[in-house]
Amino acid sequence: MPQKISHIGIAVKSIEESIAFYQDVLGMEFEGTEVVEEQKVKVAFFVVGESRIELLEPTADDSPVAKFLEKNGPGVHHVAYEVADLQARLVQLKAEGVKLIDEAPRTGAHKTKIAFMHPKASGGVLTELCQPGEH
């Protein structure tokens, strides 16, 4: 079961151009940026309560975020929920017949284990499940 909303992912064309809004206008704490090679994105995190806003900028034209931006333009890309045991949750969801993009965890930002459910399984919302990594 989800423990909390980990973050909301927002696709942007340029993190550098977007930072000012979240940091200066909204006053959120900026945690910095990271490139996630496996996902072909550069990410930036902002703290809001015990959750985060994750800006996603594609680093390659064939990245899923680049395709999202091309189709939809900038905006909410996914909602991520933190779970205690991602592998066990994926096994359970698969057994229940839930359509998954990832049947095994992948590595995301901050060495977090991540997996995506197919938007068709969640009312059109791309849903990420994540388990915090070792710090």
Ligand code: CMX
Second form
Amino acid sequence: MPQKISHIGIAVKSIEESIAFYQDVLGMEFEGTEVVEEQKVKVAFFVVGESRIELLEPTADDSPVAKFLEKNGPGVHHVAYEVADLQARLVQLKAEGVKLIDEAPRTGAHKTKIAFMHPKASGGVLTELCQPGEH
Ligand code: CMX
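We have the form predicted alone; now please give the form predicted in complex with the ligand.
Whole complex next, starting from this chain.
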């Protein structure tokens, strides 16, 4: 069972240009940025209670976020749920025949373990499961 919404990922063309809205207009605490090499994105986190908003800016033309921006423009990209044991959850989902993008955990921001389910398996919403690292 998911323990909470870890974060909502929002695709942006420029993190630098997007910070003001979340920090100054909405008044959220800005936690800083990080490059996640494996996902070809730069991310920025803002705290909302026990969850976060994650802004995603592509770092390469073949980043999944670059493709998303090209097709849809900026907007909500994915919803991430925190789970206690990601590896066990993935084994279970695979056995249930759920279409996964990642069958094994990968490394996300803050050394989190992350895995994506395919949007076709989740009603058109790209869904991430994550297990906390350093937070
Ligand atoms: N939300 C919902 N649907 C999405 C989507 C998204 N974010 N991204 C793609 N899709 C849909 C497309 O609209 C398309 O649907 P149709 O076939 O109906 O047109 C379908 O998925 C295939 O999309 P595509 O544009 O052809 O792109 P790809 O198949 O090459 O890649 C996906 C799609 C989801 C497999 C790829 O983006 C992926 O592997 N994502 C997971 C990794 C990721 O997004 N990393 C960035 C964030 C990392 C982080 O948060 O740290």
